[in-house]
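This document opens with one chain alone, in structure tokens, the form predicted on its own.
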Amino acid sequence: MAPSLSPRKLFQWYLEAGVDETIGDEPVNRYMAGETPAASRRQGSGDFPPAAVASARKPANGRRPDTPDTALRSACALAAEAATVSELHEALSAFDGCALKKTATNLVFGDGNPEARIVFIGEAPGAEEDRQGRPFVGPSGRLLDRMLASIELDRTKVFISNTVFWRPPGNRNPTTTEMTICTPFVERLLELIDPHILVPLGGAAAKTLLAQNESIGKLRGRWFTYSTPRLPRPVHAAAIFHPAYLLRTPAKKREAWRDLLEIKRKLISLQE
């Protein structure tokens, strides 16, 4: 009879072996089961039956997994077809492909007027966000209100979103992903919207938006155009600092001043 092995060597011969991982909860004794190593392996996996590797490989909800492309081509395909920002808003209820949902407590999608002339876009829910399920009413929500008052402003006169629409997990900043799965849903969003005056709120927003690499220090202060071929019209585009940068940093406020009077000249004279 051969020695038997102490469990830290066994484990060690199996890997040696190259057994480095389980298919079942439960072994199977294949002598048991009137079948053969040999007829195992004649059925195609190893020593393990086509049906329970398909067993192992398939999700517990019968569904596999969605690769980024293909969670980006279903994000394409139900903003397409919301023809109201109500509807759009549904459909991003229903939509899995993004992971973030996994991790956040509510859908964050925005607020305010969905016939706004002005549409402010920031990159992703806090945690004040994520309990309440609206964007911007944390610390750095209520110094956006305090901006937008100083214009004449308020969020019945504005529609707020973010890049993303649950929240990263430790406030993180969203990645390059995340942002790209959500992005059918922001530009079927202003779509819908057709506003006069986009407005992203910090680099990141800015840079997913009008599509530039400058750091929002040198995009502030300038006008850019948005345009996706839904919209009528390109829309006039100008980055600030978003809110919560003003609060660690209150010396940009002075620079944010600036901006958003030129905001409001440009509304007013799109009005004229």
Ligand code: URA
Given for the second form:
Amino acid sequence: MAPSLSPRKLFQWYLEAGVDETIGDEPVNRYMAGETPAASRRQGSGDFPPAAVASARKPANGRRPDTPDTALRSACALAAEAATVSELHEALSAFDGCALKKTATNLVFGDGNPEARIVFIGEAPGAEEDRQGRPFVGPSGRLLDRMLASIELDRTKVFISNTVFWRPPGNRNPTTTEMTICTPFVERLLELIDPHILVPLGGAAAKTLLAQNESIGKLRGRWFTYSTPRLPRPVHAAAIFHPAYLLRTPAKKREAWRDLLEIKRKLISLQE
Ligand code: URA
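Switching from the form predicted on its own: structure of the form predicted in complex with ligand URA?
Now the full complex is given, and it begins with the chain already shown.
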């Protein structure tokens, strides 16, 4: 016999399991007769989300959402036009090509000093970041602040952003398409700040920014270079463990602290 669960207990169980949203990744048009979410999902192709495939059908308001390549083209054009970090922020606020924007409360552009010599890039905003519109303000942000303080840095001396600028629903990982569509803005951000050092936080940011396939455990503790055609010179890049991972796996803090000391050493040597 199936155990009976009161609705209150069920909700409590959902909350403890981390389910804090009652929305899906994409809007469902309940007026479309015979069109079940499962049926429309089957029409998805490759990595592109079903919402993008569904955009080939004309929605009721007559406006078609961007397909991923249209969105990517428009992201490239908008990002390239920005001449300052605040112009880039404005361009991103006006950009509707990333599906994550539909379910997010706020754009999470970045925080810190746009003239910083060191930039930290995380994976994606979480619930608290979405509420406040600022990156790394939840539990992992508090640890990141302590990590920065351990090498005499704070948010007046660094710039912090993410590989995507809106919270993925339910804190799922951003898809490759979502990250690809946001990449021109991340690249332009790095070109405009032109830092000496780039620090991807965690595996997702490290793999995207360093164009590597290895795990963060293999990528950390090594120096790479990050370059784009519009950067005056390559940026020194070293990935470290994501603070959220360190909260779950405190035994790894020892390696993270070693990496931070190496980053501090490099930062000092580059200003001499
Ligand atoms: N984790 C991230 O990767 N980015 C944030 O902004 C917050 C948590």
